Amino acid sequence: MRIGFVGWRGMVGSVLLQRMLAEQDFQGLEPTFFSTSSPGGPGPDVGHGATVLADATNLEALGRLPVIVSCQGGDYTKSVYPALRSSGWSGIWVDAASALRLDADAMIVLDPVNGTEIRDALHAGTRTFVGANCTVSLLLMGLIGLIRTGHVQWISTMTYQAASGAGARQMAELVAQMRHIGSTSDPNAAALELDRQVADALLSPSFPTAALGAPLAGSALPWIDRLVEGGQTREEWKAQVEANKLLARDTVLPIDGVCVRIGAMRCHAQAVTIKLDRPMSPAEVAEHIRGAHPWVEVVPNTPEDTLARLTPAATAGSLTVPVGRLRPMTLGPDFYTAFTVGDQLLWGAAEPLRRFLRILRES
């Protein structure tokens, strides 16, 4: 299979290449690597020897390939994709960005959730496949087993999203903010004095906020993306809209909440309230969740297990999506709460694309 890769040096693209190399996915592929900034330069060696970078804006070069994978971002997609289709190209476009997700002829891919539908779409002639929003992917990876029972009436999700979801510059700035706090405060000071030192650091004109827009280290940012109708941010709006498109339900599953950026590096966490249409025992709920796919894990509701297995620090770099703090709520026996966490750069971005390419090769 001849396949083109665009945006392979960015965060998502780099993780995609790492995973493909680890899983030996390049065997049997004939890859071409494209660049928007350095065409003609050296490309990566993925087991086929040295490569030369092609021009990612050259429609003729792109159009010669039957499959293109883009991790370059939405602006690139909006610029190149329509022109490429208008030129007559009928190949398969695979994208990590959000630009095409809600297009009528695009399929959102997350195969542990909609693998059958992905294969059906390929056989029906769908040519555009897009990864889901990271929080949507991770929410569904955690709760799809319970959702499939048909007993979930609505979900409220409060997210705790890592700096990686904002970008590489934001990750670097988070570390710079931590360093600034550490260099201007004394951990041996009395508690109130230490608090004052940290507060002064956060409000200092020299505190680095160019990328994040505000202090994230030692704080939290309850605003992600732009304002949309009804007072939601676009990130909050995506949860219901994208999840329901991915699930292809006959009726809408209401999903809403507040999206918050926290000082984690690459793992998103979510606290969820789940309204069921009937009471369920904790064992029944756990069994539905656990049985959905091999990557979900139910963490016992104990302090030891929670702190050891249900944190961004414990989950970073792992394909496991743990779900814990699972219990009925005092609101009633048909209300449950849970907490889930997952790697934003794996199941939230690169892994669904990698697995889609496997499905494509097998189809």
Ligand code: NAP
Contents of the next structure:
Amino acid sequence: MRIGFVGWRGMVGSVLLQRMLAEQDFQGLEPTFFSTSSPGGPGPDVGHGATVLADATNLEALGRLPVIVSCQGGDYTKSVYPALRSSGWSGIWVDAASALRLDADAMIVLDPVNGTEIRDALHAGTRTFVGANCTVSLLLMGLIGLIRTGHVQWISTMTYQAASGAGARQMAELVAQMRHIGSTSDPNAAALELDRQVADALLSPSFPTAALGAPLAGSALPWIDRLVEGGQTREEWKAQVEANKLLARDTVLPIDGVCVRIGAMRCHAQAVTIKLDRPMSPAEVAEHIRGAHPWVEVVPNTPEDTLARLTPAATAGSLTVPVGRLRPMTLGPDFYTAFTVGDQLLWGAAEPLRRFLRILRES
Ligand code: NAP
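Can you swap the form predicted alone for the form predicted in complex with this ligand?
Now the full complex is given, and it begins with the chain already shown.
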């Protein structure tokens, strides 16, 4: 299968390549690597020898390929995709950016949740497939087993999102902020003195905030993306809209909450409140969650298991999506709370695209 990769050296693209190499997905593929910044330069060697980068803005070169994967970003998609389609290109476009997600003729891909629908769409002639927003993918990976019972009336999710979701520059700046705090404070000082040193560091004009816009280390940022109607941020707005498109339900599943950036590197976490239409025992809830697919894991509600298995630090680099802190709430027996974590560069970004390419090859 001839296939073009645009955005392969960005954060999502490089994790995609890493995973495809690990799973030997390049066997039988004839890849062309594109660049917006250095066409003609050396491309990656994915086991087929040296490659030369093609020009990612050359519609003719793109149009010769039956499949194009873009992890380049929304601006690129918005400028190239419509022109390519207008030129008559009818190949398969696979995208990590949000630009096309809600288009009527685009399908959101997360095959442990909608694998059957993806295969049906391919057979029916759908040609545009897009990964979901990372928090949406991770929420559904964690809770799809319970949602599928039909007993979930609504979900409120309070997110704890990693720096990687904002970009590579923001990840680097988070570490620079940590270093700044470390170099201007003394952990052996008395607690109040240490607190004053850290507070001074966070407010210092030399504290690095160019990429994040505010101190993230030693703090939390309850704003991600831009304002949309009703006071939600766009990240908060995506939860219900994208999840419902992906679930293709007859009735809308309401989902809302507050999205917060925290000082984790690449794993998002979410604390969820789930309203059921009837009381359920913890054992039944756990069974529904656990039975959904092989990557979800229910973590017992103990301090040892929670701290060892239900944190961003424990989950980074893993395809496992742990769900824990599961219990009925004191609000009523039909209210449940849970906490879930996932690697947002894997299931939140690259893995659904990698697995879609597998499905495409098998279809
Ligand atoms: P990114 O890291 O900023 O990479 C995008 C492009 O920037 C690269 O393909 C590269 O294009 C160019 N670039 C410029 N300087 C670079 C450098 N020093 N290192 C690497 N690349 C550099 O973007 P991303 O975070 O992967 O996101 C890509 C798309 O996926 C976005 O639409 C984003 O919203 C979406 N997405 C991201 C995540 C996430 O967790 N980050 C999750 C889901 C979806 P050239 O090679 O052509 O120069």
